[in-house]
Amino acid sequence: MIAGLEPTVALEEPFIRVRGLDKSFGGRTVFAGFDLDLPRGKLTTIFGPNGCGKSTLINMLSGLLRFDAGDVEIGGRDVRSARIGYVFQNYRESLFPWMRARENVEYPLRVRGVPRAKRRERIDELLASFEITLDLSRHTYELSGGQQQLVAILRALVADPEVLFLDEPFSALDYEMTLYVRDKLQTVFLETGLTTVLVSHDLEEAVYLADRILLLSKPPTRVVELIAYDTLRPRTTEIMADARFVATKQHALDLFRAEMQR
């Protein structure tokens, strides 16, 4: 343990509550009796070894993937009745190429029968709140990768979700676009305080973005530790030289290495 670092999260009232979660694929057990509590209004990043089920976990938490046994609650209710926003890793395939960007963003509202004027008003509010400048009259295939990912994030936010899930949202972006979208995501979090769960394959990124880092084990997957990292936002790259950042990252890395050797 590094002096001055208190990595374990104190007891918090859970907003996302998982009990006894089981999931297998083709006879391979990934989760068995898995329990997890995540707090309201925090940005939690999920990090762990390849094949530990990071994406599988958020797919089950969001109701996109059935689990074999167990319970998932959001805000004290079954996950199937919760309002969920989801940003997929492959944003290009998740957007509708025959629709213009604005039509993609407003799609969840249109499905709910929200009048066109109200849909436009809501989108304009989002763009203004997060200081996002996009030409939404263009088709999504005419936009850059970073712009397409912003469209996907706006679409996930437009219906006012209770939880925002993101599956490796930067993995298909170049470094410049990663920095841009990452900053915009921080703006979204600061403006809304929205409970957010993000899968990352990059430990530095996982610590940089997080209030909580959920470190998972090799399958059958368990929680190694839920690490607290409460620092002021917005965060800039300068924070990576801060002693608390370095200590938190090193602590997570030590746990990860120990798990890989287990």
The other form holds:
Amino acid sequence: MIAGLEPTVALEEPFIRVRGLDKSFGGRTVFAGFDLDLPRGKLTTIFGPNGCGKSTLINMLSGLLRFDAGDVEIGGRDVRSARIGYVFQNYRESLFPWMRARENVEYPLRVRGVPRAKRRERIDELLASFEITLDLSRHTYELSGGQQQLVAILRALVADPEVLFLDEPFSALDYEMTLYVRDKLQTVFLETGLTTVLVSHDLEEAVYLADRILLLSKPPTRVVELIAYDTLRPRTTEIMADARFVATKQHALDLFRAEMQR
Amino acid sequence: MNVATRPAERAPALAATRLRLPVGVLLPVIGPLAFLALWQAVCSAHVVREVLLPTPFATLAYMVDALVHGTMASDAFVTVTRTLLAFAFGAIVGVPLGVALGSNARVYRSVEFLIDFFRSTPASALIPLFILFFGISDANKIAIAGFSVLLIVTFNSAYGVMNARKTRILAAKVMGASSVQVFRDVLLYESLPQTFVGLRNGISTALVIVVVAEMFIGSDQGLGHRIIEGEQVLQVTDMYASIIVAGIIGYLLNVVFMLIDTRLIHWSGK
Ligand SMILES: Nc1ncnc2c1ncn2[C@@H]1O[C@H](COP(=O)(O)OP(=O)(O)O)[C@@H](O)[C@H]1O
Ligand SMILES: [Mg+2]
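Now that you have shown the form predicted on its own, what about the form predicted together with the partner chain?
Below is the entire complex, every chain and molecule, led by the chain shown above.
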């Protein structure tokens, strides 16, 4: 094949590189010989049928879950030596309620032995650059759901991660909060250009946020397609009426439907 | 007609609001007062002979007098001291032991049956065994109560650690926490609510066992001794008064622990 005719996606230097990944749960195979390349500095959303292994995949990519065989490299190194930011679906079960919001955000710095003054400085800097106003002196359970998820996102960002993983970060939030936190996440991405991988169960959202949409099949899970969507940021909900948005979403939906009928 | 019906409709509501305040304040007192009234009624009706059941007034008056002028206060002090010593032993050994066992599921599995078995064995059934080993000393009463507290506290702390939310542990790990940091910053806190359940049960049990031990392990001091003595020489007023004092001590210990609990574990249930 002539190099110039290859899809743009394949030309990018992969930052997250997965080869021959195997994972099964008690005899039930979810991944077998799974390969994946994800580019640096892009926001990739993962979409696929329920139970296809989206969470399992990002848990393995982030080093939270062991796999049976294969390699996962981030920036050319083993996952275990990479700095990872991870935002869980359930903020209530992932934040530390015995700490104030500020101590939660500081925690990744504290475990690395960063002195107190430096930690404060870093957090103030984060809040300012994303224009987030939050009363960090409160306990987390005193904050609204959206604010708690923001605390979780700040906590994932504070130690300057190489990759930010988010597992359905909006699914425990009401619609208004979803819009707000989604906007803040876009701001974060624009400001930092951080390689980001976000699982979504909402196709519209997956396209809206993405530079790349990773469409997964039913288990044993394959990559159906890594779809590029390069519309400029910041994006507003108006782009959902844009022809490219509609076409991309339709394309993903067609693939998804075909996959469900297999 | 409309105008005429309205005040009538409003009247019950008004009456209710007028009543609500004083009734609300008095509610907690109603039960005890009713109890005292029933007690008095039983006495007045001569259902029970007065040698077996003195009047509530006589009992309470005797209690106050015995506390202020008699030896009741020093007996209560002895019982409380034994209870607190037993509790302190059980808690100081039990919490670290439970947390250590709980953080290693394999080790816990191997001793789970033992702990469950002895936890389910009535501590009073072990009194003769403790007499064999410790004699009828003061240390014995503390030892057997301390042993019971130890089992309860160990069991609860271990469970608290084992049932820690997996997500929080994962979150700490992905943020780069070492296993020591995960233990100190997450597991310990996750186990606190359950540990406190253990401590509260522990202090109640300590009092129960100390009082029983004071009755049956040769003793010349303490509320348990006083209660059994009151029964045997038919000083029933002293017996009832001692029972009430023991009850007050148990209640106060419980209140203190509940206050500490809600202040310390502010996130519990949130
Ligand atoms: N800890 C586990 N034990 C057993 N099966 C699991 C476990 N985690 C995930 N699975 C199974 O693996 C599959 C993929 O799960 P998951 O990654 O959570 O899916 P998704 O996030 O795409 O909905 C599902 O069939 C699920 O039942
Ligand atoms: Mg999932």
